[in-house]
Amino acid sequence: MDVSSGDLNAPHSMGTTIIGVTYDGGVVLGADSRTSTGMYVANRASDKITQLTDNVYICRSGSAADSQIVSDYVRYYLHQHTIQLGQPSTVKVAANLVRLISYNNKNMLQTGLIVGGWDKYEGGKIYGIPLGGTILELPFTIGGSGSSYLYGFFDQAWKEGMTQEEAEQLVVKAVSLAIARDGASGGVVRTVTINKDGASRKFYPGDTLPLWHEELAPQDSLLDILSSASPEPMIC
């Protein structure tokens, strides 16, 4: 967005990194936390993994407003669906609702989404719904601006039959790699693991993530140094 030109309505870049991975028994979803508006970081600790039902979550990328409103609509419809059926929604039903809304509004929405969850009929499932409203069932999928740096890594690192711990470590490593290379991805890493026992969230602060080639280690800011130093007594 070129602010100097005075055109505040000009298109601006939006970036993120979102990941969904299946493992033997469930799925792991992961995302960074940076919400950017062009060169400006609007929110450095946003939560891009949104709960749709107890057993289904969605990762959001692209326009935050568009992805949030799609998530809100789908959550409402799934709540009604659950009441009518008397049982939790399947992952496929949730993903197809996201696909339906995305496709019917493809000329107005700028959002790519990943739906993941577990149900008693098909187990852990991951669905990718990119721009335009296509739906793809995949063993793993990645999205957002940081995904450009991760396709080759996932081709090499992902494998069938991974354990939960291996899948969680893979997702955290992948997001940290994207953060290292993609200027629009950053902040902390959040993950959600969903299996027959339910959903569990994990949080990885930015200073605990591994450093990659030419990355600089985090340094204390001037405010941190000043706040930790004991104030000297005033002498009158």
The other form holds:
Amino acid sequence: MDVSSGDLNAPHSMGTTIIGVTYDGGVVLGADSRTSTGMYVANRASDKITQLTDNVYICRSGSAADSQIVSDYVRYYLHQHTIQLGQPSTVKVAANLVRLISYNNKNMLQTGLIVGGWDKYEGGKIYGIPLGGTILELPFTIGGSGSSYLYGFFDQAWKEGMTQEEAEQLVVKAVSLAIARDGASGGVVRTVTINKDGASRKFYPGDTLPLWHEELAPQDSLLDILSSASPEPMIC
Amino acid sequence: MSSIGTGYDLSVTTFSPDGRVFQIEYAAKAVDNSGTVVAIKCKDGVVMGVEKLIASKMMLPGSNRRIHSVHRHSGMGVAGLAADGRQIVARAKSEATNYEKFVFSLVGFLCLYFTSSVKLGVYGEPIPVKELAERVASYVHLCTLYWWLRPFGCGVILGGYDRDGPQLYMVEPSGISYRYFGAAIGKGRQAAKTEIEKLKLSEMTCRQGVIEVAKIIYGVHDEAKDKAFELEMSWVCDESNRQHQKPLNVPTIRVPGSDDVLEEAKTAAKAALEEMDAD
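The form predicted together with the partner chain is what I need now, so please give it after the form predicted on its own.
Now the complete complex, all chains and molecules, led by this one.
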């Protein structure tokens, strides 16, 4: 393993798989949890789904710093907006603010984002805001390096009008498939479900995820298996 | 109500000993002396009408609008000093547009960043009527705070239809803004308010509302004091596709199902007047 010092100082990037999916009554956002600097995994349990308001969350991919700063700015503006309006902001407004920042600073930013949430006027909505600052309102969308492996999967598996359970299972399955194939995605699967009752987080550790083709089951260490009363000390 | 505030009424930055700011009250008198503006909120929209007193026979009918469209979904009726009213309307238009559409500029990001007195809006949705009313009120109030500015000599009725339904707000020269079912300002406001209170607004459609507003305006018009007047009306309702439309007698904005809502209203109002005189 030849890890040059340059790699460890590389900018933190979230290789990532992020997903946003609407269902009948709300949205489900899902993401993996790997943040890498070059080949080193800087954080294997990061939270890429960030809260913007009580009813709107954002999935971050690309440069960790860029996506964090964009989220922070939007959270700040949305907070002011909510106070002015006297009621929660709509998902559309949140997404619009995100894309204005992404678009107007496209030369400096490198982050793909998915905004998802629920408001009382439009219900559950998902907005994809890829690199460059386009805004697209979609029934579902995927992003990050791991998403390349999911386009075909969603073509086949996506259905209109799913229930909450179906949507959550779809998202978890998709993220775990991407983790299996994409080196820059890994760790645990986190989801956030947002509907009229609010937002709820779920967490799926790696060992609860199914094993896909050619994936190996986790191997116990021999130290755990050979549990004798007093193991012989090792002599070098 | 009127009292002379000798000495305490010279500047808008002076309070009287009994806690009044006389300059603002005098500004309100300018509103009270103008033609009546009446507006009601019906169950499916807002109807507005203005008694436009004609100063000279040389004036072209349809000129000197008192009702202005502020945004697709809202309109403003002005009473008082017309020039002041134009300023308020311009400000409201600018607030409404900036809220929805991003102001293109090379320093795009910084525009979001610094908040000047004009909020550079970026929200991508039409401004909620409540928010618009608050911004207009805040602007009017601003002009009552500094000695180098005089208060606006006009009151404004703002009617709009957004995703929370039809709403009606009135902004006074003091900067107060309340939400109303029915509102009236100007000369005949007392009589107009009495008439509005008799109406069952929650059951009325805008079509019926137009007739009622016309009747009220014809009713409060004082034939003896002011000779000629022109009736100007507008509405924003389900029938108009939630767009603010005025005037109703322009051929391009013909309301389906009726030849001319405005003419219909005028005839009904005149008939009602005759009825009253006949008693």
